[in-house]
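Here we start with a single chain on its own, the form predicted alone, put down as C-alpha cells.
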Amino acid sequence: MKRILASVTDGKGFDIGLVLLPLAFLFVMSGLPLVYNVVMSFQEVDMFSLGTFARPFVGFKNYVDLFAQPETRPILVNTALFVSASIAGQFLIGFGLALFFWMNFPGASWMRGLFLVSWVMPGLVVGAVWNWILSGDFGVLNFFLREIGVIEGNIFWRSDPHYSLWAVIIANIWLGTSFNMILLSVGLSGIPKDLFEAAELDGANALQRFFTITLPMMRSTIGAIIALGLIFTLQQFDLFAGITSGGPNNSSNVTQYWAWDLSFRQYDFAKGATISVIMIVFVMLASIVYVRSTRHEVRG
C-alpha cells in the first residue's frame, strides 16, 4: 500500500490515475446503464419485476414481437425521414450561413453570435415557441405563407398527418442550424487563404475554388458534423413532446419518442429497452463509418 501511495505522490502512476478516474466514472454512469438496458431487452419486464435483476429470460422474443407490431415500420420510416431531412437541412443552411459570415463584413461577428440563441435554448422552450408558430388558427408560419401566396387556407401543421412530422423537422432544423454554422465557420477559418489566392491567379472561379479547395479541406469537419448531427437527432425528444406528442395516429412518432412512450406510458419496459438497443446499433455503425472515412486525416 505504501508503494502505491509513493508512486502517486512522486509522480509515477499519476497519469494512470488521471485516466482511470474518468474511465471509472464513465463506466459507472454510462457503461453499467448501457449493459443493463441491453440485458433488459432480452428479459420479460413489467412493473412488478422492474426492481429486481433476476427476471425471466426470453431471448429475442422482444425483438420479434416488436417488428411484428403494425406500427413499427411506419415509425422506422418516420425516423429515417426525420434524421435525413434534419441533418440535410441543418447542414445546408448552416454551411450557407458560415460561407456568408466568412466574408467578414462589418457586424458579422455579433450577427453570428445572435444565431447561437436557438442552440442554447432548452428543447422544450423551442417546442413551445414553435407550437405557437405552427398553430393552424393563428400561427405566424401560416400567415407568412398566405401573404406570399404559397397557400390559400390554413395548414394545421400539428394535427394533420401529412404535415405533423414536417412540423417537428422544421423546428429541429431551426434548432440545430446554428451549431452547424459555428463548427463549419471554425473549419473555414482553418483553410489557408494562400490556396484561394493561388487558385484565383490560375483563373479558377468561385465555384471551382469551392469544389476543389473548400470542400476537400473541410472533409473531416463535415464528417464530424454529420456524425454529431446523427447522434443529436436520434436523441431529440423534447420537440416531439412539445409539438405533436408523436401524433396524430403515430404520423410523427419516431423511435426515441416511441421508446419513452412504451416504457413510461404503456409500462412495457422491455420493448422500450429493445428500441434503445436498436438505436445504439445504428449509432455505432455510423460511428465506425465516420472513423474509417476520416482515418487518413488523423494520420496526416
The other form holds:
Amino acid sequence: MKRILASVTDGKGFDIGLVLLPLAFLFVMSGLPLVYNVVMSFQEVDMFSLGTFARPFVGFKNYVDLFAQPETRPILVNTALFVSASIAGQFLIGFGLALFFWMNFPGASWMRGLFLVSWVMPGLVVGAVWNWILSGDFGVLNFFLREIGVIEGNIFWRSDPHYSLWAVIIANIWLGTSFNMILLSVGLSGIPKDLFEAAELDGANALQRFFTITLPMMRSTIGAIIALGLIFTLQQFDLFAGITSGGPNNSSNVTQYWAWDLSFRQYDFAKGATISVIMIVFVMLASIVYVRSTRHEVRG
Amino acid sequence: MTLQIELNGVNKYYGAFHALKDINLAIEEGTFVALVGPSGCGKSTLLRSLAGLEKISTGEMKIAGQRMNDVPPRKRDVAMVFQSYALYPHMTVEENLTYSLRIRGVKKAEARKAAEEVAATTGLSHLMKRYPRELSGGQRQRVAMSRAIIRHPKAFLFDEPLSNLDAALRVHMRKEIRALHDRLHATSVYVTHDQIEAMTMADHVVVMRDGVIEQQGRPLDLYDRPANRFVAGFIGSPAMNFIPAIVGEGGADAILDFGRTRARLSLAARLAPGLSVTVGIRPEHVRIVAAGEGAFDIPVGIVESTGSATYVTAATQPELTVVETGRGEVKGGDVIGLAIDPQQLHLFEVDTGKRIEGEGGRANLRFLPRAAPHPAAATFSPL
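Would you mind generating the form predicted together with the partner chain now that we have the form predicted alone?
Okay, now the whole complex, with that chain kicking things off.
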C-alpha cells in the first residue's frame, strides 16, 4: 500500500493517474454516448422503449429505411454542398485575409484580433444578425446587391428554396472565416523569412514565391484547417436553427439538423442515431487527416 | 581590373536609427572581401543592402557598373548564402540546387545536368535525393553554397555562413570556401564577426563599428598598422594589450601606468607634454625573459596553456597578456622580465582612439634599456 502511495506522489503512478483521469472522462462523456448511439442505430426505438437499453435489434433496417425515404438524397446533397461551399469560402477568404495581415502594416495585429469577434459570437446570435441582413424586403444584402446592379428584384434568401441553403452558407462562411484566418496566420508566421529572401534572390517573383514556397510550406496547416473545417461545418447546427430551420420543404436541411429533427421533434430516435453514425464516419475520416497533418507539422 | 561593387556615400536609416553611415567601398572583380565587426555594427545590413533585401536611404550602389539602388533582389544577379542556409525544406537537394534555374525557365534536363556538375565539385552527388532535414550541418552548408554556385552570379554574398558549424568543421569550410572562390574567380563579400575568418580568408578586410567603416585594407596591413584603437583591439587574437600612458615633460618619453606600478619609455617622435595616450602591445610581440633581463619585470597572474602556446596574464592593472609559443615554465606568482620590440608597439590618442604615427611611419617607441643612464628607466617603481 505504501509503495503504491509513494508511486502516486512522486513516481510513475502520478503520470498514470494524469493519463487515466482524462481517459476516464473521455470514456464516460464521449465514448459511452458514441457507443450507445451506434447500438441505437441497430435497434428499434420508440418513446416507450427509451428508458431501457434492452431493445429489439433490427440489423440494418434503420439504414435501409433511411435511404428509402425521399428526402434523404436531397439532404445528403445539401450537406455535401453546405460543407464544401462553407469550407471553400472560409478557407479562401481566410487565406486571403491571413496573407493580407501578414504584410504587417501598422495596426495589422490589432485589426486581425478584431476579426475574431465574428468567431466568438454564439451561432444563434449570428443567425439573428444574418436574419436581418438577409431579410427579403428590407435586408442590407439585397439593398447592396440591387445598388451595385447584380440583382433587379429582391431575393427572398430565407424563404426561397433556391437560396435558403446559400443563406446559411453565407452566414457560416462569415462565422468561420476568422478562425481559418488565425490558423493560417500562425502557419504563415511559422515559415522562416529567409526562405522568401533566398527565393527572391534566386529570381522568383511574388507569384512564384507564393506557389513554390508559401503553399508547399503551408501544406500541413492547410490539411489541418480543412479537416477542422469539415468537422466544424458538420457540427454547425445553430445557424440552421437560427436562420431557416432547415426549410422551406427541407431545401436547406442538412444531416446534422435533420438528425436532431428526427430524434427530438419526430421522436424517431433510431433514425436520428443512424444519421449520426453516418456522420461519425465522415468526421472520423476528417480527424485522421487532421491528426496526420499536425503530426507532420511537428516533424518539420 | 574592373570594379565589381561600388558604394558611394551609402546611408541607411531605420526610422531614427542610423544603421549605415556614409559607406564608401570599391571592390574589384574577383576580390574576396570580408566585412567584420561586432554584432550590431551594420555589416549584415550592408550585405543585405547589396542583395537588395534592404533598401538604402541615400547614396549610390553599383554592381558591375550598373546602378542598383532601386533594382529588386531578383534582378540583381547576386547569390547569397544565409547564416541559417535557408534551404527550401520541402525540396530535395537537387530541387534546391535547380530552383533558380527552374524559375528562369531552364529545361529540366539541362537544370539537372547543371546541378550534377556543381554537386560533383562540392561533393553532394550522393545526396541529391535527400531532403535538407536529412543532412548534417556541413552538408547543408555545402548545399547552400552549391545553390549559389549554380547561378554563376555577379557576386557571392555570405552572411556568417560558418557560425552554425562546430569549430573543427568551421576551420575546414573556411579553406573550402576560399578554394572555391579561387577556382571561380568570383567576387565575394563575406560577413563575419570572427576576425580570424576575415584575416585568413579575405583579400580585403573591412572593419565596421556602429555603422561606420573604421578601416579597410589588406589583412596584414590592418594587423600591422591599425588605424585606431578599435581596429587594433579587434584584429588579432588574443587581443592587443592597451596600457594608458602620459607623455612626459620633455615630450620625448611616456610613462606607462600599470596601476600600482609604472614604466617609462622613450618616444622617437615628440608629442605634446602631458598628453594622455594609449600604448598598444600585441601579446605575441612580447618575449618572456628572466627577471631583470627585459625592459621591465612583472608579476605573473594566470597561466593558461593550450599545448602549442602559453598565455601568461600579468597581475597588473590593466592586465597584460603575453603569448609564448611552446610550453612555458612560468607559474602564477613568479616575477618575469618582458622583452618588447619597440618597433612593434602602437600608440593611440586617448580621446579619439586614433593611431599616432611616428616620423618613420611606424610606432617609434622604445623602452629605455635598464643600463641606460636615465634614472627613471628602471623596472617598475612604486608610485
